[in-house]
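First, one chain by itself in structure tokens, the form predicted on its own.
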Amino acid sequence: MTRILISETPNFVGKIIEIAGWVSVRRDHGKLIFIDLRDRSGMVQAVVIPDKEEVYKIAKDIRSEYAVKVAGLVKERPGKSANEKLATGKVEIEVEEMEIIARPEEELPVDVSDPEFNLNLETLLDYRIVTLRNEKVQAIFKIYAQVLEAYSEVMRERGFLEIKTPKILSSATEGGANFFKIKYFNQEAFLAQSPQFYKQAGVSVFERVFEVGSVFRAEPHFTSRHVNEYIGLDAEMAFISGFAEVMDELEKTMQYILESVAKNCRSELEKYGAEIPTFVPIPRIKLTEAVEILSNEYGKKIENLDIDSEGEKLISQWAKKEHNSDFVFLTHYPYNLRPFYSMPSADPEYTETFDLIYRGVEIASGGQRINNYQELLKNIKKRKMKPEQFKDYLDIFKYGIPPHGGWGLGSERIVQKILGLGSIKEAILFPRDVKRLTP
């Protein structure tokens, strides 16, 4: 007998089918037994009555998270006992057959089928082998995989090439020193800060480019929204006139994501109490009008232009106040405060870039780049930065690049701002920070 995903289960009424899964909950009412048993298509109720012996048998040594093997009739489950919640819900499996594939070795450490699951972080980090079997938690991973999918989808719909880039470097890509070393046979080497350089290679040749890919970053945070690893939506554009074209297409990438998650995850969100509005236009405002902003209305004094945590999220409280936007583009930083590609405004103090903040946290990065070879090299000299560490990156563009920018997106922090989550972290299957290394 082929085995039927449980989601098909509602087409085979009447008919005896074979399925597999997880049993999530065992009940035992008066002599009846119930089981709800998942995979990864949802759950569906299994009963076993006692004219069955040899099954019987079995499902009284069952407990959570055995993996079973079903055999059994499909029948609709009266009206009253329905469960409305589930997409199941309507029928149930009347056992006939029942093997039982895998068994913990060992009690499990956390209940699992707790619906409202509330660990603390490090319990829930600690044990994550087995805390991602609850459903709650397998929510967030289904959001964040059609956020993946939606994001490779609505760049190659705009005509983007995706592109794998090397994560081993012979040198850090922004300087500093915020980069992990490693020994790379017998020489020095670099994980990966951003694919910027190699972005910026394939809008010469490619035009436009994208790529899903892993950042990291050797900072020391200490804080819900910081990890030393993160999956970093990346993207870069040639042929542009200026920057607003980058936050255009950005703009138009974001909504595609959230129109995507609220249209296909509509279950997993209301696990979380979650909503996604109706989506408006950005509104973008320079960085020293935000100062200005925040001054004015909350008090809020920023020195050196650089708004931190709380400030992001009193500018978020003004542009959902005043444009209905979750949203909202910070412009025009100041030239000390970005890489040393970035594009001078007119008044060279400032910067073609921006910030794309969203629910009161930064999301995204981006700007237009410097394309011109001399102005690239001036900038690497006043930054007292070594021209020749980044010989094969000066290379592009001794070889010609259109104008170009592109942006920097946090995949993870997109769902923990959907989902109102409290730490990075959870957004994570296997988070890397200053202390976790495991599991």
Ligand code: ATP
Second form
Amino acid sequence: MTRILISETPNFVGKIIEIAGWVSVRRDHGKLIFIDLRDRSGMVQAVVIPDKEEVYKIAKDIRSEYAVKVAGLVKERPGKSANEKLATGKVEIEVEEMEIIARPEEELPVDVSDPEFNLNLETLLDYRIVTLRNEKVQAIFKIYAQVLEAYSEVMRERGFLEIKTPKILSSATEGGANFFKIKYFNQEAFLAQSPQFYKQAGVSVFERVFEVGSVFRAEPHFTSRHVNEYIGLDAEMAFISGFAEVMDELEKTMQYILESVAKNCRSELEKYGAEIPTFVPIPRIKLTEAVEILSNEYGKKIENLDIDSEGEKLISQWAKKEHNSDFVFLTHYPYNLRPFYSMPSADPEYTETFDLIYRGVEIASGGQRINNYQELLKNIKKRKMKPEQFKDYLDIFKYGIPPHGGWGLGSERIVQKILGLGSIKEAILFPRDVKRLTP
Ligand code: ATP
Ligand code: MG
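Switching forms now, from the form predicted on its own to the form predicted together with adenosine-5'-triphosphate (ATP), please provide the structure.
And the full complex, kicking off with our chain again.
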């Protein structure tokens, strides 16, 4: 017999089938043994009756999280006993044969069958191998996978070519202290903290490129939205007439991702009581205006336009209140707060750049880049950086490159905010932070 998935069992009423999975719970009711069996597609109830002596003996041995193979008859559950909450709740499997195929060496440290599963973050992550078996935890990663799938899908649809760029770099090109230094044979190297330069090289050839890739940040943060390794959803596009086009594209991208999650992950969202409201046009406001709003409406003062995380939270509340939008674009960041390659605005104090805030947290930064060789050179010098250090980067511009821009978008923050997770780390299988390098 070939194995079918548990989600398919309702299609086989009256037939003998084979399924395999993990035992979530075993319940003994008088002489009957009930087993909730879980595989990657869902959960179903299996029943063992004492008449089947051999199977009954095996079933008596079974504990939570044993992996078993079961052959049995799919039966309709009589009206009252049907479980409405379960997609397979209207059927059960009357077990004919059963085989234990893997058993835990020791008792599991936590009860993974608990539907609420309110563990503290440390326990959740320390026992990651085990806690991932919980259905509510798994739901996070199904949504995460949907976000990745939707991102690639919409990028391809919009004519972006997928590229992969190196993560081991010879120098800490963009400057700053947030690089991890590594030993690379007999020289030192650095882990990439952005694919910025390489995706610009990409647009100089392919016009539109995107990358889903690892980003490393040696930031000693202890916040609910930072980790030291994350997956960036990057994009860069050429032949733009201004950075509004980059925002247009990112807006379409976010709409596509959210609609795709809403459509394909209904039961996963439900586990968190999460809702994805109908997408509305994203308001775009200048950072200077945002700072005024914060001051007038919330009495919050921002020094030197350097908006902090509380400011982002409040301006997000304002966008919800005034525009019914979960998103808001803040635009025209000051020159001194943006990287050297940012395109200056007509007023050179500012830049043609933006941040995208989603439910109170920055999820993306982007903008138009300087594409003229001489201008870039001038800007590097103005910032007292050394042009020699940027030789490879400057080469991209030496040979001509059209006006372009793009964004860096954090994949895990999207999932964190969709589900309202307390920490970004919950949305990462095996997160890396200042203190955590295992499991
Ligand atoms: P923040 O101000 O929140 O520290 P940033 O401005 O330093 O973020 P960018 O360099 O703009 O981050 O990176 C682009 C996007 O990548 C961010 O908007 C965010 O979604 C994500 N990101 C940046 N740093 C981290 C991090 N340490 N952990 C998780 N995601 C991150
Ligand atoms: Mg940013």
